[in-house]
Each structure stands twice: as structure tokens, then as C-alpha cells.
Amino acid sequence: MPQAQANDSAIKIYYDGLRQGVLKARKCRSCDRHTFPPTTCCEHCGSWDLDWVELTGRGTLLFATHNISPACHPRFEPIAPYVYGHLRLDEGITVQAIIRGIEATPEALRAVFERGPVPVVADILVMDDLPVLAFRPAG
């Protein structure tokens, strides 16, 4: 790891990684999982012993529902209403996010339930403080 990611908090070295369209999560040296959102110890052990790596950014989306309105933080205003479900990454991480490419409607969302699991790929949103963690399905 580069001196200057050394120094930097688990935080900003994630949404650095958000900016650039990377998703960066941690992979413990001791009991060899992810810890995703990243941390400074391993969610599955607490071993401190952890690197950096980046994910595929692929996974599938296994459920999905629309937010409320209005929307949970003034910075999702703009795009609300608007779609976010738990998925599961190729790396075997559950993340929730926002979907994009699907319509915050009734139709829209039983069309992807009776889809079944869905092929996600990553697809950050650019807000004006931070990038948000966001998928689309593939293809």
C-alpha cells in the first residue's frame, strides 16, 4: 500500500474509491473475507490484519422496493423517487443500494420480482458532497 493510503482513514480511501468507480473493501489476511462498507478491523473475526482490494462490482440483485417521499436526506432529492434493494456481490458480500434503470413504479418493480434474481453491475452516482453506492442490472 502506497504510504499516502496508509495514512488516510478507511473512509476516504472508500469514497476515493467511489469517485473513480471503484468499489475498495478489506480482506482479512487471518480468516481470508471482505469486510464491506471497509473498517479498520474484520467484521467477521476482528483481526486487524487487513488489505485493500477492489471488488468486480458485479453481483445480483435479490430483492428491490422504492424509497419514501419524500426522500431519507436532502442529497437524494433530486433523483427520487427512485429504486434501492439488497444484493448480493460476486464476492458473496449483501449490500444494500440504490438501483438504478428501474422506475420507482408498482409495474416496474413486480416485473423485476417475477424476473427473478437479476445480474447487477455497479454504477456510482455522482451527487454534489459524495458519491453514493449504486447498480444497474447488466446488459
Given for the second form:
Amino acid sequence: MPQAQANDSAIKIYYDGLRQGVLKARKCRSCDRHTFPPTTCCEHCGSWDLDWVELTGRGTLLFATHNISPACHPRFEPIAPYVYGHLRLDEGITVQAIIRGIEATPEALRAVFERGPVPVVADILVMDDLPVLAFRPAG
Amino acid sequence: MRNRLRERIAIAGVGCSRFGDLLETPELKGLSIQEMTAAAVKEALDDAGMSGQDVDAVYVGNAMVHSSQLPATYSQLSKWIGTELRSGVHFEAQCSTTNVGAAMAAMAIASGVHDKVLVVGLETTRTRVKDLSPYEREPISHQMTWLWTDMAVNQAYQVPQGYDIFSTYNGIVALGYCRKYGIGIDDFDRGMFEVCRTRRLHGSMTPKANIQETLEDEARRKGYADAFELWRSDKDNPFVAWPSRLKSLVTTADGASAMVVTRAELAGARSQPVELKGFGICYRDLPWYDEDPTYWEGDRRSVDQALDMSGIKPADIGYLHTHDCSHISGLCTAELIGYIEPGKSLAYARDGRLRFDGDRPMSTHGGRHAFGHAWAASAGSDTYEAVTQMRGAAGARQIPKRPDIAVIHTHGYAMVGTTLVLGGL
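Compare with the form predicted alone: the form predicted in complex with the partner chain:
So here's everything in the complex, that chain up top.
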């Protein structure tokens, strides 16, 4: 970890980044792959030799479903039921996150499924106590 | 990794409580968590022809200590199960707990340290300690159960960012399955109805199951024209993660299970032991799959390890349980194992092939939906059912051709893929 961030938790750096609309990740100097969200070592090869990088925030929504209401976590009670998606980011990272701009109804989700993969961009959701990774269809 | 056991290992005895609710279910109502657990342990010890003083070590698992308020179970239970002055540990591998315990016991025995190990799992996902009472309990809200359960899930990122088990374990896997095999959403829905109908049939024939009512009987009781009308009801079977419905999911339960693991030659003459031929354990943090939600590399490795250690092939399997908190995920695992042809699970269900009397029997106790799910106790309940089937003692739900080889796969949230292979001694 670079010395300037030696005492900052990767978790705090990540959420501080989200608060500014930036997706922060680690990139491995050994295998050149990303770890996102960031941790202390490369999730792929186990190397501890990492750089901090920023992701583009662009990706592809592969599948979209919804959650239950009330939500499992009280933080999300105000917005449940919400759409939850399985995505591939442009950097090749697979993530799951809340999807904005699509209704959590069988009809809307069926339309998304029948359309196939959908380009998306990051659209950070600001809850009362925490910024949350989210995406919305691009364009 | 050598992936070999140096001793033949036996499961000499198995026990399991009724799964249900400590406040309501007749066989459990009024019991303490200690007494519920003791009932499962006594059954396992009696089955093995042993007492608690015959075992060298006790491995006790409980995942949700928030509801049990019972850490250090090895000593807190010892006077209830007769195991004072043994070696022991409290551990957990969430919903794989008891079967991971069986694997740990096998390793302890095969290493030459212990001869006989008692493995116990206990869980209360429906009720919790009321205030600080030593015996009074109260219901747990659905949200609280999942909040506590999700403490086993990525707490840095996924849970704080809106992760939902039903979306990740059901909805996305279902959509991946439909896309991969070109299955229409309506056909998927009908197929999942058939899967549930099978599990509920099995539950109706299992005296220890949480739900013992068939889907058809529930439909009649609630005034529906038939079971499929009940299935499509937004009121009684809503989508919880489209296109997956409520009745394709886990049902929570309080419960306990136990097994006695020994060196094969020490399995008593009074017992009907089976061999624990092999196991595999592999975990992964979220997301549990890459772009294809139907393929889980952690399960691939767990299954391959277990089959390699035991020296069996998928074609040898006569009975299979896969973790089915999510019916569609459990079917994907069955296909990964090679028990069902890829993409054919729903057709197998429709044709009755997954029933106890079909040619690919699965989850004959009713699985997580009908038998119910008491997190740390459930893997033991699955092993209990497999041993019961191998002994030919399953009564009305007995598989006609008694299985010589049984495989039990579980997912320990979140997420330990665990596979046991059992065979005759």
C-alpha cells in the first residue's frame, strides 16, 4: 500500500471515493487484474503489491431482478423493493449492485431480460448514512 | 494437496430433532435449546450404541449466536449430552456447519489423534431468547433473521450496499439459467412449481419436516381451484426476486442434528454405520459466480475434491441432496455434479424423475423449503436423511432401489461449498 494511505482503511477510501462519484479499485502489479471493491491484497493471485486506480464507472447490465420488502437491511427500507443487478464493468470486473431507472415490477424486468445486456453507467445512491454503489441504463 | 484419508471413516450414528418452532411446533414447544439439542444427540448416540462418555471429542456448531445466546456450546451443553471432560470446540461454517464438522472429525480420526467424535449442530432461526430469560423465547422478525444471518456475508461492501440473498441466490441465477438454456420465463415458472410440488410431497412423508402439507392440500385449504392457481397467487406466493417466487425458497426453522463419526472398525455392532468415503470444502466471497450465474467454481472444486477422495463417479450416485435454499441454485449444482443433464432439471421435475420414486431422487426429506432450514443444524439433517435412505429406513418416502452411494452438498453462507460422499461399509 502506498505510504500516504498506510493508515487509511481501504473501506473508508472506497466510500470517500463514492461520495465524490469515483469508483476506487486496487490493481495488481503482479497479475495486472483489478480487485474491486478494494481490499488489502489481490483477490486473484494473492499478491500484496497493489496500486490504487479509478474505474470508468461504465459497464453492462447482464441480469436484473429485485429484492424483498422490507429489505434485509434497515438502511434500504425506504427504497425497497429495488432492482438489483449482475454486471460486468468495462474493466472486466463482475459486480452486483442496485440498479436505478428500472421499475421493480415483473413487466419491467421481463422487458429488460428480453432486451438482453444493457449498457450502464455508475449513478451513486446517497442514503442517509452512506453513499451506495448503483448504476443506471446509459443514454 | 494429498486429498486422501489414512483411515476408513464411519458415520456410526445419526440424530435429528423435528424442525419447526420452539414456540409452536408440538414436538418442540416448551423445550429449551439445550433440550432440543440433547434430543438430537441422544438419538445419534443411541443409534451408534454409545454414550457421551465414549466419544473423544465434541464439535458443536451454531451460526447465529444472536438468537441462541449460547457461545462455548462444548461446555454449555456437556451436562445435557453427557460429554463432560471431553475435548471440544465451538465452530461454525454457517449452513454447512455439521458436514464441515464431519469432515473435521474424519481428519482428526484419520490423523490418529481421535477414535470417536460427536458432531452437533443447533440453530434457532425462528425464535430467540426473550430479554435475558434462561428459558423464555419470542419470535424473530423476518428482517432480523436476515440481518443477523447476513452478518456472515461481506460486511465491508456488499451488505452495506444493498446486497440481498434472494436476488443473488434466486433471481439472478434463475435468469442466467433461462438465458443459458433458452427457457422462457413462463416455462421456468411452471418448472419451479413442479420442483416445489416434489419437495412438498417429500415433506408430507417426513415426520420431522417443518412443512408436512402438500402443495395440493394447501391449495384446497385456501380455496384455490388447483395447486398451480395457488402457485401463481401474488398473495400466497409472490415474487421475491423475479422470476423466483416465495415457495422456491428456504423456510426458516429451529432445529438440531448430530452424528457420531468413528474409525470404521470401531463402529459398534449395534449400529448400522455408513462409510464417509470423502469430502470437499471450498469457499468464495461475493459474487459467488462470474458472468454465468449458473456456474459456481467453488462448487466445482468442492465436488471434484470429494469425488477424487472417495473414488466415485457421478454415475455411481444413487441419492443426491444439493443445498436448496434456492431451488434453482440447487438444481444448477445437481447439473454441475453430473446427476442431471445440463439444462434438463425442470424437465426432470416435470416428469417426476426427482421424486423419491424417480430415477434421480433428490432431497427426499423435503429440502430447505419443506424440511426447513435451521442454519448450522441443516447439513446434519441432510446427512441424516441420506443415511436413513441408505439403510432402507425412510418409510413411505424410501427410494425403491436403496442407494449404495449418497452425496450431500451444502452451501454454508456465504459461501462454503461442502460435499460429502457416503457409501456402504
